[in-house]
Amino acid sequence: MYRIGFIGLGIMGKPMARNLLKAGYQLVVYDRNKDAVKELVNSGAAEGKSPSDVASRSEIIFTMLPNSPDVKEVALGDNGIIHGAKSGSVFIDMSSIAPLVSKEISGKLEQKGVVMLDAPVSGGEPKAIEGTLAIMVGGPEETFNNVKEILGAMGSSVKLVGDIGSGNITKLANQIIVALNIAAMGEAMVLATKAGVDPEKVYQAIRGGLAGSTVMDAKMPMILNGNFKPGFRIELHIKDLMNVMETARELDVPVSLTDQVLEMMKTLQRSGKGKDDHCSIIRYYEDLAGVEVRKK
């Protein structure tokens, strides 16, 4: 049984780490939030003193952190993973970050004999709790095959998509599609509501057809109940779409629809809704149209 380190016990990381414990893996955990660490320790994990300490006590090290600078600091900083990891260790970053940063970190760890996989996830807090996340992995196939079973303790879909950085490219594609789906759903349902048609009946009528989607089934019931408690916060989706824009500029790829939805999200963030679930995009349209899409 591998010794596993897990760094980053936030809204996603904590339930993911808990699922590794439930699967029987030995875990060393670290987070600046000591209450989160205490919860995991009470469930059977050991406490790490720093990312370097976690790495020195683990064969496989996971991170689940907010953004590129956080991962870079934890991996390569003064008390980073690079200073504790032994040659032959595997570093798996499950954060959603810029693909070029994944490649940069991988290159520096490789000099110490540490192999990196980038393995961002989709599904939000509910699927993190259930252990049914979609996990998109970039890196060497042999390493992926060695850790696939471990990843399976956190996700129901675990797919290798290419070399290092490919996982985060796939996640960016995912985040574009999710954002545009929510925006399209919001636009359509506000139109229906403004026209006097019951939005719940519209949803039930179209969900089985071509317009139906996993996004619609996950988010429309929340909207109808006025529930904007985050599974995935607007501010985090903004971060992902900013990474989309940066990557698109580097590759000279047009992403005009993404740019429009990003501006909607920024407007909502400025109005104090940044910590709401990303289905709150509908409130951009509701505010302009003067209606609310809710259960009657």
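Following the display of the form predicted on its own, present the structure of the form predicted in complex with another copy of the chain.
Shown next is a single chain and nothing more.
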């Protein structure tokens, strides 16, 4: 059985690492937050001294970190994975980062004989705990096949989508659609509400037709109840859309609608709503229109 390293024990990483332990894998963990490390050690993990130390004691090294610079630092910095990893080991970054950074890190690790997969996830904390995340993987097919079962301890949908960076491209596509589908619902429901129509009735009348979506069924009940507890925070969605912008600029692809929703999210963040659920995009419209889309 592989020895596994896991670096990054935050809201997502902690339950993901725990699910690997539950599935019977041997784990070495690292985080700057020593309390999080202690929790995992109490559940049976070994403590690593640094990313480099974790890498030297593992055949497969996972990271789950906030954004591109964090992954770059942990992978390539002083005491980084690159200084400990043995040739033939596999590095699987499950963070959501810029796809171009995934490629860059992969190129550097390749010179040390380390194969990288980018494997960002969708589903948030509840699905991280349940082990039912959707995992979108980029990298060599052979490597993917070797680690697929391990990823299955954390997710219920584990799909190879292409070469290194493709996992994060897919995640960005996902985040574009989610953001715009929320905004679409906001624009529509604020119009209906200000026109005097009960938004709950509008929702019930249209959800079964072409306008129906997972976003609508997940978020309309929250909105109607004025519940903006995350779920997925505006500030994290901003991070993802910033990565969309960087990638789109590099590839010369138009993303004008996404750009506009990003500005809405930043406006919400500036007014103190950055930690609210991303369905509060609707509050951008509510504020401008002077109505609230709530249960009557």
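Residue numbers count along the first chain shown, from 1. Since the model is a prediction, treat every value here as computed from it, not as a measurement. Heads up, when I say rigid core I mean the largest set of C-alphas that superpose within 1.5 Å between the two forms.
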**Request:** Give me the angle, in whole degrees, that the smaller rigid part turns through against the larger one between these two forms.
**Result:** 9
